[in-house]
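As structure tokens, one chain now follows by itself in the form predicted on its own.
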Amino acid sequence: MNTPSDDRGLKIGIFGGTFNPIHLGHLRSAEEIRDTFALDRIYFVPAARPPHRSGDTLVAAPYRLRMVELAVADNPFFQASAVELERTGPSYSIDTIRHFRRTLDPAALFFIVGLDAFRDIHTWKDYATIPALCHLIVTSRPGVVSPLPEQLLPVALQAALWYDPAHTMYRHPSGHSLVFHEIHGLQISASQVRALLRQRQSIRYLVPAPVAAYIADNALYQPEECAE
């Protein structure tokens, strides 16, 4: 169930990514964001065909969705969503945001995006529309030193948002906000997990145990499958 009707009117996070595979860093980051911003639920949305990714080999979308389902099963505040896998074509963030706006209105939506991806927002489909539809939480990775918040807004959005120094956030005429948040979670990457799997080394304590078992049972990320 992608969008339970009882989520309408709540504070909902949307956390997209390839999740190739999902790992404890993803989960810890989402938990920190949920706690910091008092979100009622976070939807993990695996991308089917990321329009800006090239060179990386993704395992099939149903595998990545199932890994997300297994990873979030024990957290009542987390939910897997197959919305991007059920659409045809590339996975555009704007389409996902509009889906949740349509199905969960009047929920307050918080779109969670990493700083590296956010810096390329000018290449996204209908990027200028996004701040009018939802709040944005832009995260940086643990240990990565970022510029001050007032220096981080891409040129493409500078005419649409204004900086509120009293609350260290950007504001949009719609009433939505854009906040930069430095994650203090685990320094784990999916590429690190894939590299260990290619070398047939342990990924214990990097991914949830059910995800590790699923990867092993389905022989995912084997050397011949992960050549890059």
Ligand code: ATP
Second form
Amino acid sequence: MNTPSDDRGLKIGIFGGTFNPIHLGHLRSAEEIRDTFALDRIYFVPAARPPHRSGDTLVAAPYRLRMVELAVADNPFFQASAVELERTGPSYSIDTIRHFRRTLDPAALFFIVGLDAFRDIHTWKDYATIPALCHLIVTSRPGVVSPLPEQLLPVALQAALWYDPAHTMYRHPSGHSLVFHEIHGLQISASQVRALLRQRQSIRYLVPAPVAAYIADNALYQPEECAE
Ligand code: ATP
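Please supply the corresponding structure for the form predicted together with the ligand (the preceding block corresponds to the form predicted on its own).
Now the complete complex, all chains and molecules, led by this one.
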């Protein structure tokens, strides 16, 4: 496996998501990425106000952050980040990347994004700037048929990136790279977890035990709270 390399010290992953709630699929995916790309740490960044999500099934951001904190507490390589809760306005990825660029410089940053979200990257604020600031790891899930990577790159990124066949990655003049990486992890989704909770069914072994306990204690995702 070829991995993007950067010799400027630490390699830090940034894994954004709604985490509504965080589940073992997220954690296994992050672990595979940490291992494959030899990352020193991964920050899990819950979106406070995701610009592309409707809010009716989204529990309040402090609950989602707390669940992330509980989920990563036993892993020294994983850390929850409240950075998007500390900002006002919509949670734009570019602002989060700039925050980590500022606070962690000169670490090499690896922004981790699912293929589902990457398909819409052309709608993101200042998306063409992202490869100038960090590496991109675009993850797909097993069983999900994905188009060829070149069909997924929006025009502005096609112009800025070129394909390096020897390392099976795209490269940017800044030295950053974009890699498509298939996750072999767990087929779990937050929608599935919420659906089970709405039906008052068990979510055991789908989310970490402390997260399941927190959901129960705070009566999150109960039938009366979900309009989905
Ligand atoms: P929902 O079911 O509500 O759409 P989700 O399970 O996809 O939620 P998100 O918080 O939206 O969770 O996901 C954050 C990121 O994690 C996304 O980029 C998504 O592609 C990725 N992801 C989610 N579940 C998995 C999984 N089981 N394996 C690998 N990646 C995942």
